[in-house]
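One chain comes next, on its own, written as structure tokens: the form predicted alone.
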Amino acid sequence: MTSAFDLVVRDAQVATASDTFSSDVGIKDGRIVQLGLSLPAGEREIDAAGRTVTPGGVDGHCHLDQVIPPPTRMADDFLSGTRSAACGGTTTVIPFAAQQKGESLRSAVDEYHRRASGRASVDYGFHLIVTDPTPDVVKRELPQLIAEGYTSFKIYMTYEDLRLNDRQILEVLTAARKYGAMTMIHAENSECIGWLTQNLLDEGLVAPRYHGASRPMLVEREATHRAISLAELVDVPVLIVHVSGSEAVEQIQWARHRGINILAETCPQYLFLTAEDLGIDDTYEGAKCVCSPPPRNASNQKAIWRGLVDGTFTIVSSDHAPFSFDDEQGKHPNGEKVAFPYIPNGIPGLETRLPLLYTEGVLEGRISLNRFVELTSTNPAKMYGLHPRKGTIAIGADADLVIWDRRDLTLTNGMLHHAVDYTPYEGRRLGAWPGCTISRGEVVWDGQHFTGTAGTGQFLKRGLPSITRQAARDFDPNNK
């Protein structure tokens, strides 16, 4: 007798972002079908043995094989970045489609689904980067593209290769008001960092370290002060991104206190690196932690942390961006030690965005096993319009679960699954780690190997989030 599922995972401890209960979880044709204790069998089972369980991660920004002007190359494609993405308990990876200034947002959306067909071992989808928003990108193959399950967009305020100016931005945010699309934006000041960095480097200070004084917090304040009031213009909801420190964190809350709808996100390096991870000397090792927005100093990453507890923060993502560090093509381009602004600018962390914030988080009593959830998979599922088919555990989503193990373990590159040579969080110690990745019902990391396969992480057409479907309702087109 065939039984009513493919999958049964017994005794677990639910964990979503509202409810902690005691279940076991029925899994056919890869959504769960029923939720309850002593269910019949399964064709297989999975005994949780009462370890937490929370639906598999969905990281909404991350970059995998994003096109880079050579010698510079991104050590993850989509093979081993969503190899790493369901060794690190996350099940959705929502990566970046970037528009190359005089080419279309099409051929951009092509060229990602070219990279990405019949490598990617979990479900993605793309955001798209608007670089070039010709009266042709923002009438015709915007509309178009959202309807198509694109729904969400990033713009850029510095580098010079992908900001806008204050105009674009006002036109870009126009049309995702009118098509319930989500804009997400590096807010730092571009014009600031340009003139910070030149005066460096004529003093000759070019060292890794000198990235975090090149973009001080108050770069990161006016523009985030900035897009808040461009958004407050058009009147429409905005997510500002790798949120780094307390003076962003006090605009956004500004805002918020006007009724001005903002959402915010940070990531990992925000809250488990500080400056003093640059370097503290001349030394290229700092190399490794260079990012945008650097991290900052101890007393703001308890902003961040803080953030994370007094809900100023939606979403935790990891900003995953591949380089290697002894590489001619990652952070020693052509083979040498560059100047800071010429240091490929990102750091790996899509494996280690949930066992760091759980260990840190949920068994250091900072935040709530709720709140994780919350924070790395329910919210970004809602932000991003892929809810209640990803994020949460219930009747109809997709079968995508984490069983954690609680086990203290120092973490090492080596333990790793990404293409990267190193991580910045060597040396860690953790308190748990996914002791099992369930993919649509299918297990993708049994605790100690990869048992994935390439091609099988399905493309995601997603839906409008309510925050933008109610703003694109509310549209007047004589209000721009």
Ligand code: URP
Second form
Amino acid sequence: MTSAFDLVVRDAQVATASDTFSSDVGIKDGRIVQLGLSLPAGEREIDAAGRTVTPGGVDGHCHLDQVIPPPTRMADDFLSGTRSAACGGTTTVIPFAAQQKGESLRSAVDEYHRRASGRASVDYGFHLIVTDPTPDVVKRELPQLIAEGYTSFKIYMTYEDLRLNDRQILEVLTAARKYGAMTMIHAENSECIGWLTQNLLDEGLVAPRYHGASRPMLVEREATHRAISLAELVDVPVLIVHVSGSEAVEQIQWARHRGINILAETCPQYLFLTAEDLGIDDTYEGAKCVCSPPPRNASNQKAIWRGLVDGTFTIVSSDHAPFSFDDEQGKHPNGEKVAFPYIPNGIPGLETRLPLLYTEGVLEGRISLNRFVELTSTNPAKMYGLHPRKGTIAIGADADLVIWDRRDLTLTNGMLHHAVDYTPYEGRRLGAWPGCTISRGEVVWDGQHFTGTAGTGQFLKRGLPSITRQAARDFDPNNK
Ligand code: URP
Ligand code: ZN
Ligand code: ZN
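Please show me the structure of the same protein in the form predicted together with the named molecule, now that we have looked at it in the form predicted alone.
Time for the whole complex; same chain goes first.
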């Protein structure tokens, strides 16, 4: 007689964003079909006795195989990036389909589907990156693509080739409001960064640590405030991404006290790195930690941790931006120490996001297990229109699960499955790592080996997030 279950995860301590309870998890055809004690035997069984089981991680901000001007190139494509995600407990990734200036959004989306095709081993969606908001893009392409499941997009207030001016931001936010999409905003003041950078270069100050000096907290604070004001003017919820310190946190809290609907993301680099990791002298190693905004000082790091505890942050994403160090396409091309403005921005973190936060957050008692699940899985699924299919352990949800092993280990890049040649977290002590990752009912990481298959990751056509769908309804009550 065939079993009602393809797989039963037995005797789990299941943790969701709201509850922790003992249960077996019965899985059929890639979905959770039953929760309860003493479920009948499955075709296959995994004993989770004594272990915590959480929903698979949803990484709502990571960059894979993104088109960048040569010679720089991302080390991870969809093959290595999703493999690395699986081995670190993440079962859904949402990287970006980035529009080049002059390109249509449709052509960008087609290009990124080609890049992902047959290569992903966990499920994926795409955010759009809007860099050229022509009337055709804003009025025709965006609504079409939102309806097709690309329900979020990122815009930049800095980087010459990506940034929008305030007027363009207002146009794009208006489309987000009308059609119910989520806008992610990279908030740093471009002109201030340009001016500070020039001053530093004129003084011959070129080492990686000056990357931090060229993007002080003030430039992030100003842009965060401006992004909030633009969102208030249009009356649409937005997400401020990769918040790095206290002054941006204050702006977000100020906005919420005024009743403005602002969501906030932070990333491991602001929880686990500081400005010192960019170098305390002119050594080039600091290039490994060059990302924007840069890691801040210890008191800003504390403010970010406080924001995890007090509810300021909605999500924690990796912002995985995978550039190798000793690589002609990476941060130290042909062994050359390039001046800080030419070091590719971004650091790897897809695989380490969950184990680092589980160790330093949950095991160190800073956040509850349920808050960990909320920040890393449930809220990103909700914000990006994937809940309740993703981001929870419930009947009907995809069987995306992480079974946690408590073990003392020292993190080395050799343990990781990305294609980047370093991790900024080399040598950190960890107290837990996924002992098993299950993606739609299939084991993709068994605690020792990647067991997934390229091409089994499915593209996720995403719904409208409820928070922005409501804003669209308020805008036009006939808009269902
Ligand atoms: O430095 C970073 N964060 N690089 C990735 C691109 C971005 O702005 O998120
Ligand atoms: Zn960004
Ligand atoms: Zn990013």
